[in-house]
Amino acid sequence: MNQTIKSPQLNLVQLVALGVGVVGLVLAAAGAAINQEQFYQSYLFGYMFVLAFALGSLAFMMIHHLSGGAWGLAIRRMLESATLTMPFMALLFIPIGLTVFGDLATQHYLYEWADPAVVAQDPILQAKQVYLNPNFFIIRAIIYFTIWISWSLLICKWSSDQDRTGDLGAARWMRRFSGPGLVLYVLTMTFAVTDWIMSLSPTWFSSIFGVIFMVGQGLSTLALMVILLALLAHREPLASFVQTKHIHDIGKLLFGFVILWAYVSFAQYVIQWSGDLAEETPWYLVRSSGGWQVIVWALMLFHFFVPFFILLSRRLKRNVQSLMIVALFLIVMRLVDLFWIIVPEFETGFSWLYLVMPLGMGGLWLALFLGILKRRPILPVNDPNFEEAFLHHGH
C-alpha cells in the first residue's frame, strides 16, 4: 500500500499557501522601509500566532505517545510534519532577538527594559536586570529552540524507525521521552512566554500567563487537524482507514480546549481584578477601555459561546465538514485573542501590517508544513496499537 498521501486539492492549497507567503514577504519588507517600529511590532504578532501551531502539534504529538488513542494514530503524522517545521520557526525568531540590542533596543520597538537608559531610571527594571538583560534573554530562547528541535527530531527519528523496521522499541523510546518532554514543554513555554510577551509590559505579571498561550497553541493545533482531515480523509489511503469515531474523537477534543480557553481567560480576570494591585490591573484596563472593549465581547461572544454551543451537537462532531467550518471560524478568532493580548502593548495604533505578517509567515510555515507532509507515509501503519484503532474497518 503506497502510504503518501497524493491530493491536488492539497497541492493547490500548497501552493496559494506559498504565493500569499511570497506576497506577504515582499509586503513586510515594504512596511520595514516605511516603519521600522511598526514592522517589528507586527512581525512578534505575527510570530506568536504562527508558532501556536508547531509547539500545539508538539505537545499532542507527546500526549498521544503517552496515552495513546485512535484519535492519536489518525492524526500523527499531521502533528509530526508540523513539529519538524522548529528550525524554520527558530531561524524566524532571528528578528525578534535582535530587537535587545544596539540602536533596535534604545529605539524601544518590542522591549524597553533592553534599553540601558530607561534601566537606569527605573529601580524595578533595575531589581529585574538579573533576569531581563539582553544576553541572557537570548541564551535563554536558545535553550527553548534546542529542546523544542531536538524532542521533535528525535521522536520523529524513532516514529521513521518505527515505519521500517516495525521494531516495538522505537514506541518505547517515543513513550519515555514524551513525559519529561511535556513537562519540559511547559517550563520552556512558561519562561519563553514571560520573555517575548509578558516582558512587553515589564511590571506586570500572572502566573497563568503561559498556561493561556499553551491552551491557545492546542486549541489551534487542533483546528488545523479537522482542517487537514476534511481535505484527506476523503483521499486513500486515510479513507481506508480514518472513521466517523476518530473525527468525533478529535472533535471533542476541540470541544475541550474552546472551554478551557474560557476558564483559563477568566481565571486569569478574576484573581487579578479581585486583587486590586496596582502593578495587575492596569493591564486590563488598557484592554477594555479605548475601544479594545469591542473585542473583549467578540471573544466572548465568538471564541467561547458560538463555538461552545455549536460543538455540543454531536452530529457535528461527527461531520468533518461541519467541524471544518468551526475549526476556521477558531483559527481566526486565535488571531484576534492574540491581537487583543500583544497589540495594546504599543502605541502606533493599528496597521495593515498587522493583517499582512500573519498571512505571510502562516503561508511561508504551510507551505513548509504541507511539503514535509507528502513526503512522509500518512499512516504509522506499524504502530503496535494500528490493528486496534482500525480494527473495525476491516483492515
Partner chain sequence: MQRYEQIEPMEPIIGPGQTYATITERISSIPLTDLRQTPRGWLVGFAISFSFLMLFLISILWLFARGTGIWGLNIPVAWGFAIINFVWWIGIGHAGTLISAVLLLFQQSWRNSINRFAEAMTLFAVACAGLFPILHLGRPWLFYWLIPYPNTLGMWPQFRSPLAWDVFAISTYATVSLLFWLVGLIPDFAILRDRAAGKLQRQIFGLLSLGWRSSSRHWHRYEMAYLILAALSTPLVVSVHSIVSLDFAVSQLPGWHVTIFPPYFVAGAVFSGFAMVLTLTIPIRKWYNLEDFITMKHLDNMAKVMLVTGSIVFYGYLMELFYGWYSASAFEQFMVLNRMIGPYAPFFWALIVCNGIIPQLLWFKFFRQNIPFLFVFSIIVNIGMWLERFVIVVISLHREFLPSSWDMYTPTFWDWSLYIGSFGLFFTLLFLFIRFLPMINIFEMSMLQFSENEKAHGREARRVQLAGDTPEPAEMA
Given for the second form:
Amino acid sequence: MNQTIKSPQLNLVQLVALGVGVVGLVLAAAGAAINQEQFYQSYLFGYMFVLAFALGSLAFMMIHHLSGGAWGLAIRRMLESATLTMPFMALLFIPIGLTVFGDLATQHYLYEWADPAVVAQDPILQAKQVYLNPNFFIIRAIIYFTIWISWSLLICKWSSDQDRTGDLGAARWMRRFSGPGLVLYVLTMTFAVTDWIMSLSPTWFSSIFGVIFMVGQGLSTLALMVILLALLAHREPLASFVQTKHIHDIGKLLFGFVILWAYVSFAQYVIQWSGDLAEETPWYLVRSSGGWQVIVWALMLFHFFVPFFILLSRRLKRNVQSLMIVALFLIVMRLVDLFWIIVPEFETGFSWLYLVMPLGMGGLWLALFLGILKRRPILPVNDPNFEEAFLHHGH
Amino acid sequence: MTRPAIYGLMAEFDSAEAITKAAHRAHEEGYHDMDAYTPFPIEEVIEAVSPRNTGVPFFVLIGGVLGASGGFFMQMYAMTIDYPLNIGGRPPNITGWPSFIPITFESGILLAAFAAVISLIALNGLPMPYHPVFNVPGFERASQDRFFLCIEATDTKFDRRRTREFLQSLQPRQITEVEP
Amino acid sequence: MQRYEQIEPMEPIIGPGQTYATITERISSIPLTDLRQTPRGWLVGFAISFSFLMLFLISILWLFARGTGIWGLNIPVAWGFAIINFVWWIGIGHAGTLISAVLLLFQQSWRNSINRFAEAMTLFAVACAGLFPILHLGRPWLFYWLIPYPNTLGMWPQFRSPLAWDVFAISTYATVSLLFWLVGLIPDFAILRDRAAGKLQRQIFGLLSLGWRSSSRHWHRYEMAYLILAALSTPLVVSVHSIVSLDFAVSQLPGWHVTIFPPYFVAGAVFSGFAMVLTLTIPIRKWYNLEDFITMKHLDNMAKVMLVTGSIVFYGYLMELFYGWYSASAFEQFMVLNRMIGPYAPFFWALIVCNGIIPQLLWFKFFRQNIPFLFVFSIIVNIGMWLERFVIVVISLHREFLPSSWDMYTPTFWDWSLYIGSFGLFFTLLFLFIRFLPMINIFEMSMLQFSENEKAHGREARRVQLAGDTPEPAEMA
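Having seen the form predicted alone, could you now give me the structure of the form predicted together with the partner chain?
Next comes the full complex, this chain leading.
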C-alpha cells in the first residue's frame, strides 16, 4: 500500500525544472555582475513568488489536520513535500538578509530604513527604528524560519511515522500541533510581510496586507496542487483513490480563493482610496500611473473576472485537466500580482532579471520539491480517516 | 390512441432503498413520464426520474447579470450624468467607480436570489392547490415516511395492465390508480 | 473504523433510536399543539418579551416626539448607542446565514438541526438592527429618501456614501435571508399540512406549502435552487458586515480607518452570531427535549467555530494596535494609547478579556463540551462583542483630532431603554417562531437520518469485506 508515485511525466518536469533552475542561476549570477541593484530587487520578487508555495502548503497542511476532509488526504503528501523545502527557502533568504547590513544597506537597494543616512533625515523612520532596524530584522527572520522549519519538519516526521508504524499517536500529535501552528503561521506571516514587503515603502502601512499575502499563498498553493493532480491523478496509487468529488472540492476551494483575493485586495483599495490620506495614497498612486495602470486592469480582468466566470462552471471544476489550465493561468497571475505589489517601489525600471529570477528560483524549487515528493509515499494510507474518505464509495 | 381515463398508477414503498431500486428499474424499463414522491430528496431517485436540467441556474445567471449591471449603471447615471457632484474629492466621473462596487454587488445578489426562488416556484408549477396524486389514499405520508412511485398515463409505454404488472414485480405495499 | 473512534470518538449527530416517523412527530408536534394547550412556560416567556417590546415602542414614541436629543449624543460623539446596537444586532444576524449557507456548501451535515433556528434568529436580529439606523436618522419618517426612486426633489441618494451602501446591504441581506428561510420552510409546511389535525390548520399550512407534493422533479429543482441560494448568501453575508465596517473604515478617523476592518468585522459577526445561537439553543434544547437533535457534537462544533472566529477577532485587535503604533502617525499612536490608558480603558480591557482571552479556553475539549460553561461563555461573548463596538465608536470619536472639541459620552435612560427594548422585539418574534413554526428542519433531519443509516451500512459492509480480505494496515505493521 505504501507506494511512491512513479511517473515519467513527473521525471521530465523535474528535469526541465532543474534545467531552467540552473540556467536561471547562471543568468542571475551574470545579472548580479552587471547590475547589483537590479539583482537584489528582482531577487526579492522571485523569492516571494516561490515562498508562497512552501508557506501556503504549510498552512493548508495544518488546516487539513484540523478540519479533515478527503480532498486534504489526496494532496497531503504534496503539501508536506512542499513544506519540506522550507530549509532551502531559509537558505535563499540570506541575500535578502544581507541587504540591511554594511555597504549594501547604504546603497539601499531594498530597504531605505536600513541606511543610517536616510534615517537621520526622516523623523518617521526614526520613530519606527525600534522595529525597523537591521538587527531586529534579522532576529525576526530567524524566528520566522525557525517556526516554519520546525513545524514543517515535525508534522512531516509524524506523518512518516504514521506511514511506517500506523501509530495512532502520530495523528493526535499532528492535530495538536496544527492549531497553534496556524496561529503562529498567521502571526509570522503578518510580520514577515510587514518586514520584507511593506517596509519597502517605510511610511506606508496597511493592516490587511498580511492577509492579502496569505490569501495569495493559498491561491498559489491550490493552483500547484491542481497541476500536480492533473499530472498524477491517473497514475497508481492515486488513480484508485482520487475521485471526481475530491477534484471538485479543490476546484471549489480555488474558486473561493479567487473571490477571496478580489475581496481583500478591493477592501484595502477602497479604504485607502476613500481615506485619501497622505501616508497611504502614494502607495496606490505609484501603482496606478506610469504604465502600471495597465497591470491594474489586467489584474482585475485576469486575476478575478475571467477565472471567476470560468470557475462558475461545475463541469469545469470536476475536470482536472481543464482545471489545470485555469491553475496555470492563475500562477502566472500570481506572478503579475506580486510584480505589481513589489516592483513599483523600485525606481530602476523593468529588467530581464524580473523574468529570470522567479523562473530560475522556481525551477530549482520545483526540482527539489518533486525530488522530495517522489521519495515519499504518495498517500497517507495509515491515516485514521483514510478508509472512510476513499474506500467508502456509497453515500 | 385514446387517452386513458386515469392520471397514472401509483406504487407505495416502505423504505428509501426500495424506492431507489424501483426508480432504477422503471428507468431501465424505459418509462419517462414518471415521478417519485419522497419525504426528502434522494439523489439516485432524482437521477432516475428527472434526468433533465432544472433550468434554475440559467435564470439565476440572467438575474445576477441584470441586477449587477442595473445597479452599476443606476449609480453611474445618478452620480455622473443626472446630478454630478464632487463629494469628498471622489471624482464625479468614471474614475469614481470603486464607490459603486458595493451596491453593484448587492443588487446583483438580490436579483439573482429572486430569480432562483421565482424560477423554482414557477418551473415547478406552484402554487398548485389541487393535484391528482393527492387523491391517493395514504399519500399524506409521502411527506413523512412513505415513498411513492407514480408512472403517468401520458407515458408512451403506459398500459394499465402491463404497467400494473411491472409495478407489482417491484413488490410495493400497494398499487393505486390515480384519479385525474 | 475502530481506529478512527480511538482518536476521536464519533459523537452522533442524531440521538439513538430515532426514525423518520419519530423525527417528524417530535418536531412537528410543537407547532401543531392546540392553542389552548400552549405550555405555560411559553406564555410566561412571551409575556415578558412582549412587555419589553412595549418598552421599545414607548422609547420610539418618545424619540419621535422629542428627537435624538433624548439620547446621550453630543459633538464629537455623534454616533452612540444607536450605531453600536445596529452593528451588534447585525453581527448576531450573521450566524444564521453562515450556518445555513456556508456549512451547506462545505457539506457539514450537522448544520441541519440548527439551521432553521439560526436563520430565524438572523431575521429577527436583522429586524432589530435595521431599526436603529432609521431611528438615528433624526427624521425617521423620511427614511424612504434612502431608496433611489424618481422623485419631485430631483435628488438621488448619495451613492458614494457607505451609509447608502448600508441601505442596500441590509435590505438585500434581509430579503435574501427571508427567501432562504421561506424556501427551506416549504417542504416542512407540507409536512405540517399532512399532519394537521384541524381543518383550519390544514388549510393554513396547505396554503403556505403552495401545494408542495414532495415530487422528485420538484426536489430536483429545489435542491438546485437551495444550493444556489446558499452560494449567493455566502458572499452576501461576507459583504454585509464588510460594508458595515466600511461605514467606519472609509473615514479618516484613527481607529476607524483600518484596512483589516472588513475581514475582522465579518469574523466578529460570525463570532457573536454563534454566541447568540448558543445562548438560545442551550436552554431551548432542554425545555423542548431536543437533545437528540441538537447534540453535544453540535455544541462542540459551534465552540470550534467560535474559537476560530474569536481568534481572528483577537488578531484584528492586535493588528489595529500594532499598525497604529507602526504607522508613526501621532494621531494613530494617540488612538492606541487612548484605548489602553484613556478614560474608557476599562471597556477596552474588558473587551480583550471577553473576546481575546476567554475564548482561548475553547482549545480544550473540557470547556467545549461543558454545557454550563458554554452558556456562560456565550453570554460573555455577547457582552464582549457589544463592548467591541462601543470601543470602536466611542473611544475613537470622543477624543478626535482637535483637543478643544474632546468630550465624554454618557448614555441616558432612553439609550438604555431602546437597547433593552430591542430585546423585546427580538424575543417576541422568537417566541412566536418556536411556537408556530417547526424550529428544526424536519425533512433535512430525515435526510440526515437516511445518510447516517447509509454510512452505517457502508461501514458495516466494509468491515465484513475487510474481515475476509486483507487485514488492516495497522495490524500488518
